[in-house]
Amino acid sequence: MSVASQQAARLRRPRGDSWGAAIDRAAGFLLSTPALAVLVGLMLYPLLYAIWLSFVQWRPAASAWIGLANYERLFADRIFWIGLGNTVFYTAWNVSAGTTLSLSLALLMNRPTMAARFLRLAIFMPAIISAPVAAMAWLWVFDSDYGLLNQTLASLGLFETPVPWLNSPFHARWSIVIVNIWLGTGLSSILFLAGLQDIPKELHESAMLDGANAWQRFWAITFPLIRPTLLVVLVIKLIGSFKTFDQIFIMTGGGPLYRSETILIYLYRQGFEYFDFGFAAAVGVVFFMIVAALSLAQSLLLGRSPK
């Protein structure tokens, strides 16, 4: 084959490859169209309907257009800001304390011992228990009169009078923090454990030969290499904390004095107790915007994480 023929063949090959790739992409889109149509129908229609509903005064037969009145009422409602503040409070503690505890437990579980294997099972157990079931169990633990926690503290002589864990505005908030951290520790600990086990052991062995202690090895080797896992855990905890509903609804119902009220509890109350669906839709739209912002932050953080 002459040089000119070889060059012509090389020029023709990309066009054929591009046509083949285009056909493959078109076939992929065509085959996935039914599933995408169902997915869009199940997600887009409810979203658009909720947005429309947030601009009306809902009535069973004739809803009246009221524009931004629901949003003006929402941002002027003191209870909404209390719920948002409580949501941020729970999120801050779940992200900070929960992540620290999860990483500490993962370091303990990352050992080739039988105790570490048993610890993995015990730590992951809350992740496979549904939140309502866990909330009912914690109701018994935090019961003021017969709860396990108060009985244990009384037997140790630490308190003479029972602590109102779920009946006091101060204690109720911290009780929810404890339950949230307990529920979210299992999954995040296993994620950290997977990241730790992906680190080559040769790196730690070489650092030990160079005289590095455990603390130096953690900051120089472990922490940089688990940074992508850390970002995933942080975002999962951030979004999950904003969506906390079951355990708070069962344990305190948002009380006492709205001290454990969250955005979702507030939304539920407006929609299914007061049947003000237009106003509840406005709450849902605002909540959707918050979660969408968190999801965008997730994409940006993961996109900037080292490979």
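Values in this document were obtained by computation on a predicted structure and should not be read as measured data. Residue numbers count along the first chain shown, from 1. We call the rigid core the largest set of C-alpha positions that still match within 1.5 Å between the two forms. First, how it differs from the form predicted together with the partner chain.
Here A26 counts as shifted, since its C-alpha moves by at least 2 Å between the two forms after the core is aligned. For A62, the Cα coordinates differ by 2 angstroms or more between the two forms after the core has been superposed.
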The other form holds:
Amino acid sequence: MSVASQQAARLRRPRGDSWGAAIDRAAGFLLSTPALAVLVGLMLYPLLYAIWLSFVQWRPAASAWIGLANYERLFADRIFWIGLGNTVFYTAWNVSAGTTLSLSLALLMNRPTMAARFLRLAIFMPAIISAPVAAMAWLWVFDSDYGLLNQTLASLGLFETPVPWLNSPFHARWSIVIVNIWLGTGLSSILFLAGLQDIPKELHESAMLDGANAWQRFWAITFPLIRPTLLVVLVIKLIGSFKTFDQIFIMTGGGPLYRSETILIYLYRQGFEYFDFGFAAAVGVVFFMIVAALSLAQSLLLGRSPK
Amino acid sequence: MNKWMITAAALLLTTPVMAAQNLTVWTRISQEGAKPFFDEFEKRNPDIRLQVEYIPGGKNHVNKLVAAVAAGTPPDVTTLDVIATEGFGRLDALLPLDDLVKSNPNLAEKLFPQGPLGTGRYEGRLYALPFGGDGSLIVYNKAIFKERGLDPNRPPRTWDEFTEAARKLTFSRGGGAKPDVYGFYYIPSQPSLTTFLWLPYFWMAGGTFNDREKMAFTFNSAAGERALGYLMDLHLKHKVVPPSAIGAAGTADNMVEFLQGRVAMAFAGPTVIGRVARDAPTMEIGLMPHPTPTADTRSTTFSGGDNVAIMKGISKDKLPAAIKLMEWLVSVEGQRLWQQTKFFLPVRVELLQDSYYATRPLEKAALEIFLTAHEPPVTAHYVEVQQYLRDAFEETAFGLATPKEALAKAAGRANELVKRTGKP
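Moving on from the form predicted alone, kindly provide the form predicted together with the partner chain as a structure.
Next comes the full complex, this chain leading.
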């Protein structure tokens, strides 16, 4: 190759590289287009549409712009605050008690015994049952006259008057907490178990040689190493608890006296019973902002910012 | 030449098929309940093809229909819960029928009982016609009546008689202090059930639900308090209703206790006949109208069931076929099919004379009760107000308010709604 042709090739190469890079970028864009289209069509557009909807009085033919009126009405509605309060109540219990229980069960399951294997199966079972089916089953467990729970308690002689698990304003919320935890424990236990099994055994062995007891080993080794799993479990439980709907709708419908009402049941009633979609969208937007803020705060608190 | 002639002949032969009009129809009624209506219509009208979508479950149907209206893709014709008719009228999603019923003798208003017909009205306009009837009534267990020395062929007629009977029917077979059979059953937490039950008592007590001219709800009257007080006393004072009914979820099955023989009388609808035949075939039952406050008051009921409506977005070329379908569905011959499917009661008075009912006293009783139905409240906010009333019932049942206080609160919320929307 002559010197001239070598120079020409050198001169062409950068241009060729930039073309190549451009083609690479175009190919990347084209390949991600289907996913982007799905994202825009099924997530971004509905989100923006819901935000717009929250500022109008919705009518199929011609919706009327009413500014912040839906939000003003929402924040002045006592039942919205009851629903929000209950949603926070369910979430707090599901995240705190549910996570603690899941981790405890995972520690029990993290043993090479037959009992641990059976426990894994038994605990994961609720996760594969759909929430409405589970709710129907729990209706019969909690039935005050014929329910399994009251019958068992009565046979043990623990009370004379049946406990109205779902019928009393006091008990209904706690019954829902029990079902929420029961439904959510299977998946989070298995996630914790996977996290626990990733911890090298040598760490525990050397700690034991150093004289550390089980409690010390848990806080010094296990807990720091399962922090990433804990973050995942907390985010799943937090968002999952906030959007709990099926079991409450079936078991109590939000009652009695709105004592088990959640923000989503409130939203459903406004949208699909009163057909007030503008107002329901305002509820949805507030709900979205709360969940987004909580997820972000949780990620920051646990030392990881979302990417 | 032959080729052209064959092609022309083929085109001519296929013309009727190509001209067949397609109509999309949605219904919340199950296939067993509604298919015979549509099959028979297609048989009688081979030029019209129906694409029927069965969407069982009232809420599923309403949700899907709302979504379709919002997306601008509704069906051509729909049957819909009488309670949902007002909502779709409010959304301006249904075709007004006022001119049609005036000009078409097959759809004339006078053909239908006024109560059920009223469920198709919204803001003074008619949007739907009655298709299937479902009036509230009381079912009773004849064996328990006999066991307690009551005449099963003469059920209680007045409020006092009803209370007295319910007290006699509340007893313990085992001799314990706690009854194992209760006189009556209803759940105060179900919005539709509460109005379905309370409104007949309210009307019979002389109540007026709202005053459209004054733009105000007036159900917090002496009549309202009397009706609510009467029903709540059955729970709280006379204790003839199982305590577990208070606070039971809106989705609870209110027939379970009755079917198990733990309740002598229960608030129900005509479908109870089929339900008892299926789930408790040996149980002998009777049906009675709601008892009246005095012996000379006429009993009434709430008109439930389904209406049939044409959607507003229907194209002009499909409209004649839709009208034809509507004519068939509400015709005497069409309505006779309810005797076969038993999903609802017929909405045509003429059918009461059918020999079919001579041998079916329960179905006849249900139809007679349905035909006494009161015209429902005319308001733009029925569903919301129903919820407010449910809250009032619950507050009273849990002892948090007197009927007067609870109804005043419900009326206050309802009137707030009128003020905000400017619609009575």
